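Next up: just one chain, as structure tokens, the form predicted alone.
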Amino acid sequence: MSDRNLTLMTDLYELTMMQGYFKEKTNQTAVFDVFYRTNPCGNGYAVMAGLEQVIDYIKNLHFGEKEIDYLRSTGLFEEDFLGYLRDFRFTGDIFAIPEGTVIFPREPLVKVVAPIMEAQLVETSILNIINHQCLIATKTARVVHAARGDGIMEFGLRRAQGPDAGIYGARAAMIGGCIGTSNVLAGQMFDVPVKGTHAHSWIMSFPDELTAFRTYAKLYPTACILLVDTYDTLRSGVPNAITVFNEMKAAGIPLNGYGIRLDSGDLAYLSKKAKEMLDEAGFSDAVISASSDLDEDLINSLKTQGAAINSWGVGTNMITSSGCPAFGGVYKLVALKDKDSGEFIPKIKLSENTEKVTNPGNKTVYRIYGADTGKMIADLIALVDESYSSDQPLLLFDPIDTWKKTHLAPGTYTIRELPAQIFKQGKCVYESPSVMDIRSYCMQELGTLWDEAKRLINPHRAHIDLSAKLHAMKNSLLESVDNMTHHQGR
């Protein structure tokens, strides 16, 4: 991504609004929140991903002469504004919840605090990056949960919606819990394990299946996973694989990372029969891998049926997030800095749809855990000038049904602030961990959720509360807007 100038990867109205601010000499500092309203896939949570690519985008944000010439050709932009764009750089602050963190609806995932012209420009690309990777990371976490400890390999490149979706989708899938990807470029770019076997065409290119297996085993003795369903899985594929494994054993070749792959047929029945044959032949530790249009629901069903599969290659349905094609993240103005006082004035967006009413103000997010369990109790969205300590009692209440309250005594909980500062006055002050380190952190994060929150169907809904101060601010703004509307109506 850093090798390309993505500055024009934006919606036209971001640029026309920028020119409007420029002409009106209005460029006050604004606060914008990135958040989403509903967990994807009917899930009980989502997984944060894509921040490293947001960092690359912001670092490389500039208008070259090609970009200036194109904008001039549209006839929409005047020369004084184009002159401003020549020297454009992002100078604001960005805060974000780190990648791999478990996240929930309405929480500020990314917060941009910058002159409004700058903050407006970066909206589209930030949403594009965050929405895609959060979606795939969340879908992957569901698939990994369904596999109940078995390894999941990402095999989706050929079915992804274009090269970028395949590359960054693979990255997100690794964060969500995959043990490897078939995508070699993703392996190079992100230093993640690459894995794969061979295609049916390999088998068909040889005079017979046994010769194909023997040749593959000779070439890759330490990664010998043989595809057994080209002709007849139980009468040909598995017996021929066993023959090759016996020959390797007789030759003194260590049998590490060996096994079979099933790509068609009744995977539950075939895997159980194949397991019986492998066990009888003395290869009880052989991997039985499966592919074939898998998703979390099919994997869960196969596990329930007692399938003898212990490794899964998941492609199309994971890389495209089949069943839930979009994450739904939005980018909303929540505060403007007053020119005279220098203080942030909260802003709120109203809607006929209650879920679209925004949370105003310059905010942060705290996560609260049980001191005895380490499990998540709730998240608290608060204003940045508030502070909390587990040495003090804490009152949580539902922001809609405010009578639903939880009192936490000192010492019974721990609390941590989730967002980190990423950019300060236009300079990056954050170093992204490696993808594999983010993956490990994500696994720890998922471990803080109760099992009920990770159910594939009808999961427990996490408690996402507003601080008393933020709740009062929101209600005050709602009342002031309501009074203003009634006054205008009279």
Given for the second form:
2 protein chains.
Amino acid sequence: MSDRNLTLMTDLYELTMMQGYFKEKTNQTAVFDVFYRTNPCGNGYAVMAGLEQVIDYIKNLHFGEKEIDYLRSTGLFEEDFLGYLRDFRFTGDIFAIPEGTVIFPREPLVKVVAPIMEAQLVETSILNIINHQCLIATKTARVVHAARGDGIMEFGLRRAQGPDAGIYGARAAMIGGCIGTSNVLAGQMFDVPVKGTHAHSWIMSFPDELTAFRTYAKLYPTACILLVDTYDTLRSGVPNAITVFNEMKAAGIPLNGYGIRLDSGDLAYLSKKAKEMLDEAGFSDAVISASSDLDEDLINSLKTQGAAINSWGVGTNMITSSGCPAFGGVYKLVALKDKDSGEFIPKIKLSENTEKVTNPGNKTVYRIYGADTGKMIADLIALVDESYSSDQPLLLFDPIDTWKKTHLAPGTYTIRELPAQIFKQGKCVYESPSVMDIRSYCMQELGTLWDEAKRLINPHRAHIDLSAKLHAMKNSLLESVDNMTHHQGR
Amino acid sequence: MSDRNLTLMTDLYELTMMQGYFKEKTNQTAVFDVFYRTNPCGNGYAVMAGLEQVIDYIKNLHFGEKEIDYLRSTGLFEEDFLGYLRDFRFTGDIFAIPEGTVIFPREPLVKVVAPIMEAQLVETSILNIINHQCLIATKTARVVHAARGDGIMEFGLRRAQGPDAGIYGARAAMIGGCIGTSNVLAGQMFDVPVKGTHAHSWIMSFPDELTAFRTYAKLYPTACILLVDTYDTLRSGVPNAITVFNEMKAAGIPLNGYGIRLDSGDLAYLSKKAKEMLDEAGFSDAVISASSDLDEDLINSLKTQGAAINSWGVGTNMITSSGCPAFGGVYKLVALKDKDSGEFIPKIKLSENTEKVTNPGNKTVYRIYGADTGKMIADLIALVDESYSSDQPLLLFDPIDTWKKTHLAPGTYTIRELPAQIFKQGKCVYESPSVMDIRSYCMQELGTLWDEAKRLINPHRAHIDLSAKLHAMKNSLLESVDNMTHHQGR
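Would you generate the structure of this protein in the form predicted together with another copy of the chain, following the form predicted alone above?
Now the full complex is given, and it begins with the chain already shown.
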């Protein structure tokens, strides 16, 4: 993304508001939080992803002459403002939870502290990037969980919502736990394993299936996976594959990572029958891989049915997060710096729905683990000027049902702050790890959740609490509101 | 897309198969069809889109040193093949149905006729681009239909699946009938109208709502749409908006395209109440626009409830085609040129499911209209060496229930071939119309469908027939198969 100018990839209103602040000379420093309200797909958590692309985007922000000319052509912008854009660069601070971290609703995932004109411009692209990659990383974590230790390959490029959805979707899928992708460009860009064998067209372009298999095995003797469903899986595909494996064995070719791929039909039945045939022929270590409109529910069902599949290619449903194709990240103003005092004045966005009222103020988030188990106990959203230490007693309480309390004694828990500083006065101060390192960190993060928090249906809901100070501040802001309609006036 | 090298945006197996054909010296000319099997979202048709980006992709195909080096690093490819890639360019023919055309299941949307190594490489990217844009254009046509003549604005960038999904999704949404997009980059790239006003953060950054409205109206007196739900829609937002409209009127500022935007709450109730208040204040021509997780079903429901909304901003659900986030386009081998005879030998892909058996051969598609109504009667998929003319009688029959027949007398119908030639021996011979021209053509195309074919639920299913010659060829290929399992052998 680093060589594309995505500066105009923003909603028009960001630019009209920017010009408004420019004209009014009210470019106060603002704090905006990116957060989401509901985990996708009924999951118990989400996975943070997309930060590296946000960094590229911010670094590359600039209005060239083409962009200025286009904006002028809309008739909405005046020369003084266009002149300001010509010299525009991002000068603010950004804090973010690192990629691969397990995240929860209402937590500030990305916090932008910048003059409001700058903070407003970047809203749309930050949301676009974070919403997309968090969605796919989270969906993938579900699919990987369903496969109970089997490898998942990302095969979705042809059904992704455009090139970037395929490319950055593959990146997010690797973070969420895939072992490889079919997408060669993603392999090149992110240094992740690429996987694949052949299509039905390969088989059909030869006079017969056996010749197609033989030719493929001659060319690619290592990790030779043969697609067996072009004509008839059990009468033709599997017997021909066994013939070729026997020929390879006879020729002294080592059989490593070899096997078959099923791409249609009743995968439970066909995999069990194929397994019997392969076992009988002495190929009990053959890989049986499957691909065919799979998702976490189908994989879970096939595992429960005892399907003899040990490798999965997942396409459409993972790359589009079918069933929940959007991650509802929002970008909300939470504080404005007072010009005179230099203090951040907290801002709150009301809603008839209590759950949709924003958490005001300049905040951070801490994660609390059991000292004995290493498992997550709760997250604590707090103001930046608070400090916490595991040698102090800690009181946690539910932000809605405040009578639900947990007291943690010193030494029984550990605590860490999740966000890191990414930009400082417009300069990037963070280096993104490699995708494979983010993936390892994500697997470790998932290990800090109890199994009950990871199950696919009705997972345990994590405790995401507010600090006492933040809770009190939020309530006093709410009490100060007196023009909120309590009942619809009918 | 034209300045990005997407040559590696392909599945790994395309490249391993290419190397296989290279090593085997079997680079026969092949015919591949792009088609889909089911209309998305239960719709009665789909809308063709994405061709311009396919053209850019094909024109720009090349393996530079970076791409070659990466492929070498995988350890899968040998130097002779990498040398071939260094000089690679696409040399084949491509035929396609123009963008904006109404399309139906099983029709060849794009046909690639090229040496199989080239035809195989381009499979994944062609599918990615066509699948994405057809999906969003089709979803948009549904949303536009539901709005019964009101304008739909595309507002989905922040929830799109990555940058391209936002950019090319906006393009497809314009083709499908939107009147504008909030996406400034899409506006610049495709010369389509951009729209937008301000966000809640604008209102919250001022001491009070009225000051925020006044400031906005001063800056943008034309098409001044005020967002009224930040604090309390009916007690605060609408009265403050009316105050500002009165002030504008008093100051002699012409009120054009002015109005309010509702972004939360009960849109049916709030819009009717707001309309009453605006009418009473003498602003009965004010626009009442709405945005809030809308889709075609919600818009239809609001219209049915008599909501006083006449302008709609649709985001997440349109830009992701929520409910059906993938268009199932596939790319299938349908013929191979015999090296000796130079004839195309038809190829068929079997499936236990009759509906999934491919249509073999080098084909095209005709659309037949009633001469009196101008409405579509049926489509006819035929072989390229057949010819049709409306001064001949025409017999149409259902490809499954062949006893269902229609005889068309000469002069009672018109017929036109849908695909155009796009590439000829590797050279582009087609000029893409502008997006707004494609949009106009699409609106005209939708006019050739009966209302029953456009309704959102249980639409009339169009007749997509095979020519007698194609039907006979397909059956004789099917009869020649003798190793297809008729019953699962349990």
